[in-house]
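One chain comes next, on its own, written as structure tokens: the form predicted alone.
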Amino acid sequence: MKKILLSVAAVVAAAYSALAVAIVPQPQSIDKHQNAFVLLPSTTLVCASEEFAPLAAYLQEYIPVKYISKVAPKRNYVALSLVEGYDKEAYTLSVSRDRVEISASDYGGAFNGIQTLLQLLPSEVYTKQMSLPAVVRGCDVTDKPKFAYRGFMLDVARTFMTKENVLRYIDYIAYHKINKFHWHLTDNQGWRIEIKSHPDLAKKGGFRGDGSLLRPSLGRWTDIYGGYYTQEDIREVVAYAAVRNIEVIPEVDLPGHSEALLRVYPEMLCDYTNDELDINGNYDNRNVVCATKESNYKILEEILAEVCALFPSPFFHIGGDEVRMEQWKKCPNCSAWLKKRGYTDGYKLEDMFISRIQDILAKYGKTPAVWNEAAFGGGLDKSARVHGWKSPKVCKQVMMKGYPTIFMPQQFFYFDMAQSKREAGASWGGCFDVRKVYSFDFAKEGFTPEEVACVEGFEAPYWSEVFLSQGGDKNIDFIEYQTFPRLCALAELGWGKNGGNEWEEFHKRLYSRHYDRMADMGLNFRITPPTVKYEGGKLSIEKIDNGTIYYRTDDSEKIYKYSGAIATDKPGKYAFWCEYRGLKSPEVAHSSRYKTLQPNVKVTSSMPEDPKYGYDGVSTYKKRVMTACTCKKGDWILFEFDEPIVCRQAEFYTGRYNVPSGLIRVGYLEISEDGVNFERVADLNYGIAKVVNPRPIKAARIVAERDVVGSSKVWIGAPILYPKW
């Protein structure tokens, strides 16, 4: 007993010594005091509520405790209560020696509680391992979230994740306390969802390439690709989320980026000449749903009868988004729709589109949810809920229409995003890490406090893009990578913190306690890299986060653990990083590292230029140009310089910036010191082709070794050329 009891001292001075309550996000208030809980395997689990049920279930995943009860001892027991009189998801969550409660009035209340709780222990807890005894800190928290709404949109559209990925994405949501999950199962790229009445959508339509309905596509050319979820696996998804307080919405983007849906059914488009044919002419290109032929409705009601029985959630995500107008201008029963009715406009049709789609959901007691170019159009039903993405003045914009608005600008929410400007990732909409995220203020976006009383909440979407051509459904760390901690951040604003001067309290409580909750979730997290400081002929580097700092040197492959300010006049040819419990942080280096030679290039190809984007436009080095259609074998494009360069490392580039579209698929880089004669140097990866100390470079050119099926144009970037050093 002795032996125990200095065990049990012992774990108690330790919490208070190394842990800090530090929860994320962070609560509306918590008093600290000195009578932790000491969790034993003794200890028991107290839920008399019914309805609290599947939580006790869940919380005894992580606390090894043996008994559940619905009678409280005198002492020892962590009490679930449901008690009347607390707001929605509000909790309180009260530690002392004899007992833990968690008080609250919801299910959602309970289940926040009890993600405070596990933030309170140490961080194995998230390892489902965790060994007793363990203590539980001190204090008496008191919390409700500000927005109801704090969402996460998956895309498995472009890029088919399976079943018990998703599962395991869910868990990493829900400790964060985020309680909606977008479901993005429809897009031009695929079909994820099974229709028993209509078979072909899922076993036809969810998948690409290798002679399937729908062409390749984001990184998988030769073989087929895809994969769908049975109406079962949607049940468990659903059901699985339900116990962790998140409300699964599906979505079935229309009438814009179907075409999954109208390669398995093509009579569902406008009747006219297709002009969008791909090189081989026996690709249908276009992805608008005809708004004007009766039968759409009656497949479309099929369908969302359906998906909407296999979802609990009031509200059913519809798109509306990006749709290509011209297809229905083009398509003589829609234009005449629109010159019947005096109309020019076409989201005048979008409008009556998504009022049918509207009356089919209400049929099933579902609202419609939409991205913001539905509401363009005036139309749009009051009801419906707009998912606000463009730019925060948009958000503004429909919400001051009088919509339930959701704000997810892509300058602040858009998680497929690149980082840095020299991570993977998209970049359209810009690069920003988790400050970016944290730092968005309603008050410096120009709303008043009444303003902001009107939003639902939060969400931010993954696009799947870029997920396939690093790795995919193969290697979910990429997505983990991309989304934490920045989904942190998402969190916190959702749950009613004002990013701006907050930002390093919020940044410590990631890297002092967090880092080791989300390495023991098992994510893939980013760190922060490290700042490099050159002065006075030294270079060093601050510490941002836990972990250990390493550097190479470009002349060497040997790794160097550093340990302080390096002499050097050279400083560009360091690169340094961070690592922390086996994961590393972005290399940094010296600005010089990344200076660039841009002399004068001439770029002509066997492929005519888009007279909008000549090929003249590369000679800027600022922009990127696009061929006026896709290539065929022997193709080439080809970068002529006025002198011979001497460079120590040459990059080439087709497609897309860090996504992988538009790019000349399989072929090679080769180049000529004399502009006469050439040699093959390297194959191209995703459209790209590096290499390093090449001799000098008067010409080079990138030759195309396949036709590009389904890709109507290839996009042309200027050449990175590193100078020696």
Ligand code: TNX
The other form holds:
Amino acid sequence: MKKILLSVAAVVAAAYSALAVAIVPQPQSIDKHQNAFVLLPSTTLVCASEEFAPLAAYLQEYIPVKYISKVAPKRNYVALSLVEGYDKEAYTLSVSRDRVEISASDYGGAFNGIQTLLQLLPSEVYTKQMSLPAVVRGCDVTDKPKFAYRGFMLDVARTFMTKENVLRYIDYIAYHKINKFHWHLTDNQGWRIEIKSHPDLAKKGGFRGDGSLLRPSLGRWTDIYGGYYTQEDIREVVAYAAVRNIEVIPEVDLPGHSEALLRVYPEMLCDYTNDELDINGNYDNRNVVCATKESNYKILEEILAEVCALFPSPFFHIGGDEVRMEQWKKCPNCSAWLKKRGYTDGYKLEDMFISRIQDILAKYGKTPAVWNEAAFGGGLDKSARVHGWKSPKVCKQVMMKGYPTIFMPQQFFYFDMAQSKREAGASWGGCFDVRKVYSFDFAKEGFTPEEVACVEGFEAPYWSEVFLSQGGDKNIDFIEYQTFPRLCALAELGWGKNGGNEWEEFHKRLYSRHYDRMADMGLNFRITPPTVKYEGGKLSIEKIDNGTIYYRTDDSEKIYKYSGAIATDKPGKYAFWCEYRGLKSPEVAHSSRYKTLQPNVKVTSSMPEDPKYGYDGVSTYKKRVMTACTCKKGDWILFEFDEPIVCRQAEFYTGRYNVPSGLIRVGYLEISEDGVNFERVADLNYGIAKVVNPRPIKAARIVAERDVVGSSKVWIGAPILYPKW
Ligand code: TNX
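Show the form predicted together with the ligand, please, the one above being the form predicted alone.
So here's everything in the complex, that chain up top.
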């Protein structure tokens, strides 16, 4: 007995020195005491309320106490108490020597209290294998969220994600008190939900690649790939999320972004012959549902009714973004509809379409949510929830029109964007890391406090076009890397930034405590790279996060631990990174590492050039150029230099940067020293070929080994040539 007491005392002492209370998102108020609760195998979990019973079971997965009781013993218990008088999702958490008590008036409040409790425990709790005794710092927490909607969106249409991976994601976001999961289930590139009355939608629309009905767009087309969720799967996800206080909001993206639906049901297209078929393969690339065909509303009702029945959420996201209006304008019936009413603006027709869908949804008890474009026509019903993605300004505009508005401007919250210039990810919405997400500030964006009070909440999407070229569902690490810790900042914003507005304070909470939690959750989150300074012939490196700095040079495969400034006259030779618990930050280096040669270059090809993006453009080293057609097996692109180029690395690009499209999927790179005899040196990887320490290059040639179907043009980039040291 004495021994146990001693070890408990030791644990308590250790806990006091090590445990700064650093909760993410920061609670509204937290009073620390000079005592602690010690969780033991004999601790009882007390839960008298039926409503909270799933929470007791949930908590038991993390804290290995065996007993659940409806009545509290004298001491040594953790209680979940249903008490009147708390606001929605609000809770108090009280930790004293005798007990831990979480009190709330609703399920969400108690769930939020549990998340705070987990964060007061050693981070090991997230492995579900925490050893006891474990110490909880004595404190009183009073807390509630500022915003009712704290969301995350996952695009499973561009890249399918298995049900298991979706469930894992739900855990990750729940740990951060995110309470909405917006599930982007359909898009041009895939239909991911079983519809029993229209089984082909998922069976055919859920797959793309060679010979399938869908255009094999976004990068991979050497085989058929994709997937969908059965209705059983969907129910499982919804139930799993509900236990974790997460409402799942389905999205069926209409009337644009509907290529998958329209390949399965071409009769839903507008009545005109498409004269812009995707060359090679004759894929019809139209993606807008005809708004004036009465029969379409019948099919849509059959589909939507099934989806409505699967999701208890009162909201149903019906898309409304990026409708390619020219398709309606070419349609005799849609254009006549506009003309008859004296409209030229396609958004007026979108208003009509959305209001028809709204009527359908109303029959099934649902309110529509839409992307901001659907609010542009002026006719959208005021009950519709609008997801503002274009910019903070557009968010404000729709909010001022009276729509409940979710803030998700791309410049702050699109987690598919790369986090720095040389990392993978999209770039059209900017390039930013967690610090920028955290910096979102209503006042800076011109909002008054009264206006802020009307904001419903925040959401961050992960759009998955880029995911595919990073390995897709087999490399779930990539989405995690893109999402965390950026999502921590989103959670903080949604909760109300109770830590104030200080980046340093929030950042410290992250690296001092929360990184350990995320590591134990099993998340592959991004470590911030160190900074590099070169002064007086010395390279000095400073870390930003916790961790150890390593480096390598171009001379060998060896990895070194950084232990002080490095004297060198070739600073660019060194690449540094920071490692923490097995995770690696992106590499950083002195700017001279990225200097490139830009010799005169001439591009020719077996494929004709696009008149607007002619091959000449390559020689500016600023523009990408484009072919006028897709490529066939044997097609080539030739780069010729005036003199043989001596370099330490050469890279040749096809495709749109980052997004895997418009590229030569299967092919290789040949180089030639004399411009006559070529040697094959590398295969294309998602359109890109690299060669290290090549012979002098007089000419380089990319050769396609398969016909490209799936994109109608090939993009060509300027070669990237790194000089010898
Ligand atoms: C824009 S945001 C889209 C998506 C893309 C995303 C890529 C929105 C409503 N539409 O279809 O996936 O950009 O970042």
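Positions refer to the first chain, counted from 1. Quick caveat, the model's predicted, so the values are computed rather than measured. Rigid core (definition): largest C-alpha set, two forms, superposition within 1.5 Å.
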{"property": "Residue shift check between the two forms, rigid core fit, Thr127 Cα at least 2 Å", "result": "no"}
{"property": "Displaced residue check between the two forms: Pro392, CA, 2 Å or over, core reference", "result": "no"}
